[in-house]
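To begin, one chain is listed below as structure tokens, in the form predicted alone.
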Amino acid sequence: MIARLLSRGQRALRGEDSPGTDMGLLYAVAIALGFGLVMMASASFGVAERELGQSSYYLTHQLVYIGVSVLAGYLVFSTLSLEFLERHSGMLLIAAFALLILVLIPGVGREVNGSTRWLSLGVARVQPSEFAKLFTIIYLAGYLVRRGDEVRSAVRGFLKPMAVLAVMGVLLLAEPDFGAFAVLMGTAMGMMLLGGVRLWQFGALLVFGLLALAVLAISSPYRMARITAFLNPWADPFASGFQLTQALIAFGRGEWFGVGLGGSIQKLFYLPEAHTDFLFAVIAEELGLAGSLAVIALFTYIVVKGFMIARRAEAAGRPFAAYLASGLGLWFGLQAYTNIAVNMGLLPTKGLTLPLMSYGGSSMLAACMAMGLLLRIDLESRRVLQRHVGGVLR
């Protein structure tokens, strides 16, 4: 369907003799969405059945999200031209405050588990806070063509954009929604050092930003939990600790090759939030440490991926293209491995999903959007090097 979807778009925007998709990142997000899509349903039978008394709700849920997340990244790569991207990347990030800001204000913002962190639009919810992580990336890979002279010579060419991302961590931190802060915020410096800011600045602001997420950490009861947990699950292991302890049984049962695929036990009532934030435990518990292996290998796959379209932007001259792409590849590897590090116990409980695998629909959309433009800056970077070398690149 994906590969169907794109060869038609394909096809209005270039001519016979043009150069194609890059086919190889195209197949690599088909099989994260249709092997997420199994792994899914596997983890999520079980609670569908106990919680709603239909097996099959977030299975069928999910093919919706996938749906029209697809669509939406057909759209973005056959529509949206980079430099329209560009000349408003500017509203996009006041669209990411306004977001922001819309799911904080009381009756407005739907609040789960303690968080507020959602907007209800009647037939669906929607977190505002994936979307506002994309917007940023754009804006900032506008920022660093426009300023970029600035970024590397001076300051406050630097703190702008930090201090503009400050005021957003205020409002991500509001929700509370960590997670998503620390990928935005190490995505953003990724970017800046990308963009050539000088070392001891990005080395200053990150002394101060690991400074600074510390001192939230502590001052937070419900932060700080969370680390003492991360720490030593097996003190608390039934209450504190119990999530981190079931995913580590999970781990533990998988060994080489897992109990088979629908065999797990931690799913089945044991391991809270297995669909969603935990898909990756019950993935190596069920495939082993082989399907945990290929699924890391496979995000790898895509992250690499996403860093040579943005050197091919690069050489072709397209400067914003290049950071987006680079920004692209740093949000989705920080939020993929982020998410597997906590499920093998090596960071701090976040609630970040895996990306295009995990339930949910904000995040499933956002992803495909991101993959979409990935693949619009290659198509375009290939157009742009072909007219200047007059041949098709392979």
Given for the second form:
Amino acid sequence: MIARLLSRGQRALRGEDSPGTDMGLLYAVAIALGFGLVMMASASFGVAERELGQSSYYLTHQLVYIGVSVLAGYLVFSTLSLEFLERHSGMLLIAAFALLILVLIPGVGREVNGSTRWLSLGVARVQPSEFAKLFTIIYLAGYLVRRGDEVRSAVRGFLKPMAVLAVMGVLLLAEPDFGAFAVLMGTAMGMMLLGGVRLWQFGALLVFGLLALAVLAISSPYRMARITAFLNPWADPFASGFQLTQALIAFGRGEWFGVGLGGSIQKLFYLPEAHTDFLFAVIAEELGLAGSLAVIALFTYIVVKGFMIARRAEAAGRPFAAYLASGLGLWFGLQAYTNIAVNMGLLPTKGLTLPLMSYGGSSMLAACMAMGLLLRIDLESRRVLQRHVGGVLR
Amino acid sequence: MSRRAPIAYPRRLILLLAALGVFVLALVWRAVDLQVMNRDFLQGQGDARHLRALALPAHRGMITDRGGEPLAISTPVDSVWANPKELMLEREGWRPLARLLGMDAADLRDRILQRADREFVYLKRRVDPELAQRVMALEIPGISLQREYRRYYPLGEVTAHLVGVTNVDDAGQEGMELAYDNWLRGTSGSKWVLKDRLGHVVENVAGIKEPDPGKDLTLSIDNRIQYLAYRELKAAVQLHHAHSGSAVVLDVATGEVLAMVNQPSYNPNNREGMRGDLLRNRAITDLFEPGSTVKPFTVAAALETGKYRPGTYIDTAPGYYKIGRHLVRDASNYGYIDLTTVIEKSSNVGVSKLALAIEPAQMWKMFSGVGFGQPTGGNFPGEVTGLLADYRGWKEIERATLSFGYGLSVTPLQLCLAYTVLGDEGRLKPVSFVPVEGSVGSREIMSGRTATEIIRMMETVVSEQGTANLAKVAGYRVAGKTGTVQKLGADGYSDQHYVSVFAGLAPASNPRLAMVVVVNDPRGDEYYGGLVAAPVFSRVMTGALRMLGVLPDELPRQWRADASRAGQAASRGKEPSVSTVAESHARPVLAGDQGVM
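Would you generate the structure of this protein in the form predicted together with the partner chain, following the form predicted alone above?
Full complex below, order starting with the chain above.
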């Protein structure tokens, strides 16, 4: 069974029984994984040595996560038909809710640093929000296809998924995981926009969001101040601004070409979470502006690939695949860009990983499955197009 | 293209992609802003957090005696320090650490816990490098070593007061260590290092400033004489159950200090249980009334007037002298005697009469000229100058008591310096604790003839008829003067407590060394300067003159002849009868018994 799957996947990758695979995306993902692993190892050696007495702890674990995740992504790519996925997208939404509720049940969810974001599954810990994001995007793609007319014509069609998202948002904020909430909402809004929601409804939602923010600012200036503290981290560099100022120093030390691989000082206990949420700052310090721009370009390439795959799916007349590819590309982009923006002090949110690079099994698994899905969409679109154009590959 | 579905909402897609593009542009702009535009500010902030200047301790200069023998040397040691933040995580290591460092485990714990939020605490300073290596071998995280220098004093208590000590930060605290601190002290170097947040040095940054070691200091001390003086003084203080004592040996020609010792002393290498009074260099800090030892200067003042000769006779009968309602007394009635005999017998009446016969200004000029009440020029930290009141306020009785050494106070060093004036043909030079090169600026206090005459007179003191036969030095002629001074207590002058003094010069024909021995409050059977202090002088001088290779000026035949004349057989008469010495010691008992000073 597994052997059959493997051989089928190999043939697919080689393009033997299909019009081929988007090798550009595949290479980009491989580069992101390899480069990310090196940088994550560099950022984590000191912390691992000190906290766990074993400098390669994070490296070996991340290697296992990558192995498992790549295998999972490969299985998604090689076995999961989009038709099946579309049919069961509702189930995935239920699964997402189940995971997010489960993590909030006392005794089941594990609290780390004041946030209950983890489920303990014996050997590994799982972060449900990573999968909830993926599942919800799949659900939304399905919804936009099933209720496309309603979305485009009736308020109800817009409000129903928004209500679902609102509930999910409440669950995410209860953890709290504001980062996942923001990325999911942004992705969902983008998908709805592409799905044909009326612009006034969309605009009204934006205005509502801005109003909510204004109310928050007026009613609770203290909380507002906490959220906007990132605007001036130097006001209190040893408390609220500590992590951000340390990250900014890493950027400044990096200059054009960085202090050299492994040469970061900030990762030596100055910058908390250097190997997870603030990996980008270490990259910027060790490899400089050249490194930061390369990473931004790499993620941008993957996002553009996502939208190109969506376009191809749309051209192939497969709207579910098209919505899904757009959603995945958007999610990937928003998560990466937001993480980078947080590292550079442009956005306040914390708790977001840099996809494919940061340390962590759940986010790695979710990202690799998303990439597998994208490649799968591409594969299926190419098959359809190949049939249509009579074997001429565009 | 009809078979391909059109883009459903092309403008919305463009809008969305444009929004993402703006996001990306914002990131790129911000990256350039941070990594290029603002980098100076950010790097400055970074440097403030990770760049640290490490001090590289400088080697403190060595102190040696005039022959190059080390008196104070710095040896490398390690101080063990800890980063409490890190040490807190490794509590298992505390017990073996405490055991190795010889600390109480509870003390160590308190030390760490009290400073738990700091990043630096000394656990033990200045440990043996070998022990430090054993501590490091425990591999306890957060423990580090810091190279320092520990001061070691090879002669210990013998030179403790003179050389002084440094404090735990290697700065001079006492004595020569303090006086020449700037010379001995090096300039610490520094190097810039990058430290991680836990304080570990990650890498050396350029700009290492090598430490500039301190310079060596050679003292004028001769360690052999110093040792001898210390040994003899200590023996005398113990023998006579004295409270304290001092001895000073000066080079007559140069004013160099060859030895300066005190009792009680302390071990500068181990100052546990130190008492402040042990630290005192009594030879320069403790004042006493010099008593009879100033009589030569009274006589010198008289000789300088030109009206007196050593053979001038004075009537000291009937053994006391009434001045107002006070009475100056001699030990016995010496009758009509010449000035030489006044010195030999230490007649209070004789010098009192001299003092009243000359102008107060002449006496004051002599006393202050030889350095009483004046700084010695040695600049020893904590030196006191003593007291010599201005002559314009002197009453008659004060002039009289000053003539035999009451009513002024001096240090042992001052008294010794005054004797070098006699030894060096009337010239005063400043005291020096370092070897003197070339000629020294000196001031003539009295004529060379007067000085020589005084020495000749003082030689009689160290004879069988004099008060200090015990000060004799085999092979050398000695000139000196004893003093047995009543201590001033709460109820006036005591006849229980004395200061026994001997001041002298040798060889008398051409004085090379001046020495003062002061024994404070001997509680044994003997308290006369000639019995307590003079033997110390004799033993130290005997050794010192030979060590310095000074030619004997008294031929063996001569002193053998002296000895036979004294009725003693073959060998030199070393044991004079106590009575001959003791009887002559004048006790300045003042009949008026109060209001003298």
